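Let's start with one chain on its own, the form predicted alone, as structure tokens.
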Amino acid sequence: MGRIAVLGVFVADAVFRAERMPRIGETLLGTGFQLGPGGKGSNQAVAAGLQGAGVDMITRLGRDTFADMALGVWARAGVTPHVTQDPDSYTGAAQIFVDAATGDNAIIVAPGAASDLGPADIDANRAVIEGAAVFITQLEQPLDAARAGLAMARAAGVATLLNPAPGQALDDDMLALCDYITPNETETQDITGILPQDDASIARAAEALKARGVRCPLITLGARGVFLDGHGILPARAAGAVVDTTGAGDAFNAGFAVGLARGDSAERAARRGIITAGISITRHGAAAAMPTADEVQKGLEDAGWV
């Protein structure tokens, strides 16, 4: 299996779960708290190193006990950090909101050291980039830093797969760089301005994404499944009852980073991540839902996918 680069943010969760989300000026009882490690990136880098993948994760910290949380949880995980602690801020942190009757969330996430990642942090990891098979982003680290990352993984020939998350308005430029891109739906409007709804507006969105250069999109649909460009819509397979929805994005986006540096296609990597994505949304947390290999193989046997 070749390595994948991730480039992204870590950052802890702080998850708090109450019988409905709060509104705006009120006070509500929560039914439980969890603090753990989270940050699309990292629990991207987690997923997939847990699957056997090996994994660069590439990322700013403060020096401080999260940091601590980022550099443990990655050990454990067989992910290799490629990582700038800088004692003078702190590293990230995200506040959680879970419905506990319908596993929906809200979540705001502080970036700390993460926001200062630019195109020298790329430079500096140019030989984990370049040696990849596959390259992965997200958004929450600044916009320059996942550009400069897209650009010098294309160059080199490595596949490069942008989630594009949170949400916000691209540029053609950025869009071609990617080989692959994963919004969910709300992601797919701010970039193409067409809201996935039905069969047609989720297939006028992915051509959208396709004339402005992606080579392969693939629209998250949530309870639906995943659209893949060429495949139509692949069913969603939760593994039981659904607890928690937290990191079912960043546990599809890992299966299916794994699938593509095992050198599956398109689709078996995207049934990969459907795989990933079904358990994880069984548990509670991002990071600590992530399945073992031997879980996702066995969600494969069990779906007839192997």
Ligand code: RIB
Second form
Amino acid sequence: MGRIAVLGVFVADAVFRAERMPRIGETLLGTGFQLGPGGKGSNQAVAAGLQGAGVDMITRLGRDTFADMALGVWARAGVTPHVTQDPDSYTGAAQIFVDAATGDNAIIVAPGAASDLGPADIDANRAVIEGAAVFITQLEQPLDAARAGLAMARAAGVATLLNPAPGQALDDDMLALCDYITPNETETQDITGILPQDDASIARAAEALKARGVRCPLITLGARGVFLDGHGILPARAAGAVVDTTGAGDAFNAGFAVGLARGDSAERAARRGIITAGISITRHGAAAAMPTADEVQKGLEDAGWV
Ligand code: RIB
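Alongside the form predicted alone that was just displayed, please also present the structure of the form predicted together with alpha-D-ribofuranose (RIB).
Shown next: the complete complex, the earlier chain at its head.
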């Protein structure tokens, strides 16, 4: 299997569970609390590492207890860190509200030291990026770092995967650097102006992404599944009762990246992503919910997708 290079952010997730979301100005009694590893890039690196991929994580941290949490979770998942630690900044943190009734969430992320990621961090990790089979990044760190990483990977013939989360408008030059892009519904609207609500609008949004330079768009549709260009909607597959959807997108992206790194077709890789996400949503937390290689393999076999 080829290696996966991840450019992204680690944050410590402070997760509060309650029977419903709080209203502005309201104090609401919660039903649970958990502090654990999160951040989209780190979650994706951890999930890919747990599936046996060789993973390199490029980021910036502070020099504090949350940084120790990051280095610990990566060590346990077999992820190789390529990290600058800034003693004058702090490691990122996120406040996450989980609706205990639905598993839905609302998140505020403060990326901390990772807000200073830039093209110099990409140059410093040229060997890691150019030596990968797959390069994956998100939008929690500054856009110019993501753009520089995608450009370096593309120039080296490395498969490029952009998970455009959190959502924002993107220019055509950026989109043209993406072999694969994986927006959810609202992120698709942020990029294309089209909210993918039904088959017709999903197809129009995918065509818009291709017209702007993406080679193969995927649109994640929550409980409906994942639209993959040329294949239509691949159905979601929850492994049990849904308790927490935090990190489900990261799980999908990681499984998809692992599939690509294994040399699988995009369809097969997407099905691996769907199984990975379908297990993660049956567990609490983000990185803590990611399944092992054996669990994903069993999920693929149970679904008849091997
Ligand atoms: O995608 C889920 C992640 O988004 C959480 O772990 C939180 O840290 C935010 O970055």
